[in-house]
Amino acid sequence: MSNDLGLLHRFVPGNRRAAAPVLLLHGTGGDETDLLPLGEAVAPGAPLLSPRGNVLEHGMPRFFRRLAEGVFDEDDVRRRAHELADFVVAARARYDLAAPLALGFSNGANIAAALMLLRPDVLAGAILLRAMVPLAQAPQADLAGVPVLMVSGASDPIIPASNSAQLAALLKKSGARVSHRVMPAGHQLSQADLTIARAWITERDTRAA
């Protein structure tokens, strides 16, 4: 565990250095260990970079502040997205990594989406689990060809279906290759999320080989 790159984080080098590194971004109340098992299951042997969000909400770590459920402090979203981007750049230099794929859940998926829109050069792609639009006035980003998997829950009580569809459309408009799956699930993750994410990464790795 290290804190000298701006964010407390864990780095797992893995045993497949040719595999795309995975940037793990936890949901509200998670930490730098929270998604390590998911990362290992979805991308076996890949290098894993897992930071802890710097914001606390009632003692629970997050990646940016919110004003209410589903209402984001967008100035903070922008600041924290740039903070995370700078961390990734520094971590790539420290650990000799290629541009990572983000794997984010809920708040982590939202900051990953903001990162793609604000610093489109930082990520090689993203898996966004239960994501929503992070910025009402999103910049026009150049995400030409960047692969994105979104997995939404049809009965998610936090994220309206129209919001996740809007995010998918926004990323597509920026040029990303978006696959948006809507599962018969709520906000929490399920085995189906793991299965879909692993198949998507396997297909991506096959294309890249």
Second form
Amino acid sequence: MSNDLGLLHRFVPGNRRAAAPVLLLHGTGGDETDLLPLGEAVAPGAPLLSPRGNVLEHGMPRFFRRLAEGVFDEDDVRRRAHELADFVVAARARYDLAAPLALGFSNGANIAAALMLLRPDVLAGAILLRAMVPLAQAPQADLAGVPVLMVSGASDPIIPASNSAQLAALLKKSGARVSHRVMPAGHQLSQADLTIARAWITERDTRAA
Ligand code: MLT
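Rather than the form predicted alone that you just supplied, could I have the structure of the form predicted together with ligand MLT?
Expanding to the full complex; the earlier chain stays at the top.
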């Protein structure tokens, strides 16, 4: 575990250095160890970079402040997205990494979406599990050709279907190549998310080879 570069984090070098590195972004109450098993299952052997969100809500780590469930402090979203972008830039230099693919769940997926909209050159792509629109007034970003997989839950009590559809549309409008799957699921992850994410990464690796 390392406490520098601005965010407490874990780095797992993996045994497939050629694989795209994965930036793991946990949900509310998670930490830097939370998504390591998911990262290893979805992208076996890939380098994994896993920071802990710097914000605490009743002791639970998050990546940005919120005013209520699903209602975000957008000034903080902007500030923390830039903080995370600077962390990724510094970590790439420290660990000699290519631009990472984000794999984020819930609050982690939301900060990944904000990162793409505010600093479109930082991520090589993203897997957004249970994501919602992070900013009401999103800047015009150039995400031409950036691959994004969104997996949403049709009965998610936190994220209305219209909201995740709006995020998919926003990313598409910015040029991203978005694949949006809506599963018969709620907010929690299941084996189906892992299977879909793994298949998406494998297809991407095969195309890049
Ligand atoms: C958020 O705050 O990012 C979303 O409401 C999801 C959550 O973390 O509960």
